[in-house]
Amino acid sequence: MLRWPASRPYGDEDHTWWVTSDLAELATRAPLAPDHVLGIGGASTTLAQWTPRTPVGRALDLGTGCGVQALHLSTHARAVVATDISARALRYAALNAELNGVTWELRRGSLLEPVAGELFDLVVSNPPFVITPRERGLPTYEYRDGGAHGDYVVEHLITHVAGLLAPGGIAQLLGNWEIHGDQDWRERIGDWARASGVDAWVVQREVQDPAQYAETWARDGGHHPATPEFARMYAAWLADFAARDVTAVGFGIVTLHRPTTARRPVVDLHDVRAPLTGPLGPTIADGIAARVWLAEHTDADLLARPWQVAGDVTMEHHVIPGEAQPRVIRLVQGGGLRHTESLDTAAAGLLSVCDGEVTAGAAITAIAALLEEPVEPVRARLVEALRRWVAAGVVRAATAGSSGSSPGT
């Protein structure tokens, strides 16, 4: 069947491009072909928004599709390599590069194979992460089905893509992962993150139960409910999940970073469901820098610095009428990943005096005296909170200091 391409304008804050891909099922009113090439969708825009745009030398778009991520990479990378298992996708990527006057090195192959043994400063990937049953006769699509059982594709990327990172290099990936039984999602994904051998920062953005997930992806290829084919796919998904005791499926963003110094990698796992706005690339870049600083400095270094509250941070006081003291004090971050947490009196006091003038150590000593508590337990509790705030961008270094990089500057 003849398939017509679709072209549409696309861009970011500073660039406008034309992107060509296959027509979606809403236009064709027919199920998609197995080698269908997606255009611009929610996953591709999410990955683009979360990717840091620091200038780099070599960048890789792993599973490029029609080349959306490669277009973004071309704005801040000297050289771009783009790979895909789909020959049709690579033809579209070549067309889009030509339409927009950019040059990429296009390679065909599965996952890491086309770039084995090479190093990159930035790797981005919107891989075929959809968890699909391996039942014979079910429709499969190159853009979403990795050809493996369960969430193996995402596990493989998280545990192996670090081998492509040059020192200081970053990988930004999207993925789905299975949650088994009553297990906390952090246990399983944490094992993958630690196996990567580099710094890993995972943010879970959404969770679906098996029925929701099955319906979403059974419909995805243009198959409509109340048809025998849809019913068969839906049942196959539920049976596949039940066989592995999958009780939910998570979606999130994985950031990997290869340190430039020999040290123990940092693993950070967060569940962030709040709506987020604006490009998050700067938040990711700042968060990596903050985590590197924390990993390479002691608690004494942390306490010796003056810290300053970020401009988007507020404290909420919840007071019962007639009472003098608040029942609840909450830290609320307005931007970034919108970090929130409840504060006790000591933590609220420390946050209140993070004005860029007084060192954290001096502030904590004064707070302990005001509360008439021993300074050591107060210090231990507040050092833990301060490390959390630095990583989240709640507080930033007031000065660059005498050695090392400075988080948030």
Ligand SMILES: C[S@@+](CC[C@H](N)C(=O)[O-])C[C@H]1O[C@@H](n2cnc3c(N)ncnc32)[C@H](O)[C@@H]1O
Second form
Amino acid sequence: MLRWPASRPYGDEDHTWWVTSDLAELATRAPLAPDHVLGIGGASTTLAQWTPRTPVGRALDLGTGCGVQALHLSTHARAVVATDISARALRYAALNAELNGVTWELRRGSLLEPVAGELFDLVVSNPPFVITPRERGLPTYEYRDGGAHGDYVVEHLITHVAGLLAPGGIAQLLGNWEIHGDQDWRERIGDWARASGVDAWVVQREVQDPAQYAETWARDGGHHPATPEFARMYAAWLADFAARDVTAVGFGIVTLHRPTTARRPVVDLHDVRAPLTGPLGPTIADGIAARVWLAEHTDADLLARPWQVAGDVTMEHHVIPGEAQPRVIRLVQGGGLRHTESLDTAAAGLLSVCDGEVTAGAAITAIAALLEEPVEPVRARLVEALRRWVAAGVVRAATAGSSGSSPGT
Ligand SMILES: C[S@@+](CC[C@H](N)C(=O)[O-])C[C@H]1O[C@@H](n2cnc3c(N)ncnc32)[C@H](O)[C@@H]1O
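Form predicted on its own done; form predicted together with the named molecule now:
Time for the whole complex; same chain goes first.
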């Protein structure tokens, strides 16, 4: 059957590209072919927005499809390798590279196999992460389904992709993960993150129940509810989830970083459901730098520095009318991953004096004296808070003549 391609303009703040892919089901009004090559979707733009755009040497786009991530990589990587299992996808990627005047090395093969033994400074992947029942006769789609059981593709990538990272290199991928029974999502993903052997920062952005997930992905291929095909897929999804006691499915962004020094990797797992806007690449780059600094410095180093509260941080005071003291004080970050937390009097005091002048150690001694509390427990509590704030970009190390820069720079 002849299938029509579709070209559309797409870009970032500084570039406009033409991207060609297969025509989506909304245009064809028919179920997609199994080797359908996806255009630019929500997941594509999510990954593109979260990727740090720091200049790098070699970059890899694993599961390139029509090449959308590779186009972004071309703006800040000296060399781009793009892989896919689909010959059709690689033909579109080659066409898009040509159309946009860029050069990529395109390689066909599954997951890590086409680049085994090589090192990259940046790896990005919007992999085929959709958890799909492996029931005979159900339609499968190369663009979203890696052919494995459950969330194995994502587990495999998280636990193995760091083998491709040069020292200081970053891998960033999207994924779905199963949440079993009443387990906290951090248990399974934490195991995968630790198994990666490098720093891992996982942000869970959404959680769907099995029924919502089944409906989303049964519809996604262009199948309409109330058709026998849809009903069969929906039932198969629910049965597959029930067989493994899957009670929810998480979606998130995983960032891995290979340290440049011999130390224990940092594993950080966060649930961030707040709406986020704008490119988050700078937040990821700063967040990695901050985590590296924290891993390589002691509490004494932290206390010896003056810290400066970032310009997008405010404190909300919730006061019962007629009362003088607030009942609740909340820290609210306006940008980044929109960190929020409730502050006790000591933490609110410390944040208020993070003016880039006074060291955290001196501030904490003064706060303990004002509160008439022994200094040791106050210091222990506030060091923990300060570490959280540094990681989240709520405070930054003050440097002479600046309004604050990342720790470690
Ligand atoms: C969700 S699409 C992502 C396309 C594009 N990178 C983007 O960000 O929109 C996943 C891609 O992975 C490819 N793929 C599926 N199974 C694969 C495998 N085992 N190894 C490598 N790529 C695979 C698909 O052909 C598809 O192009």
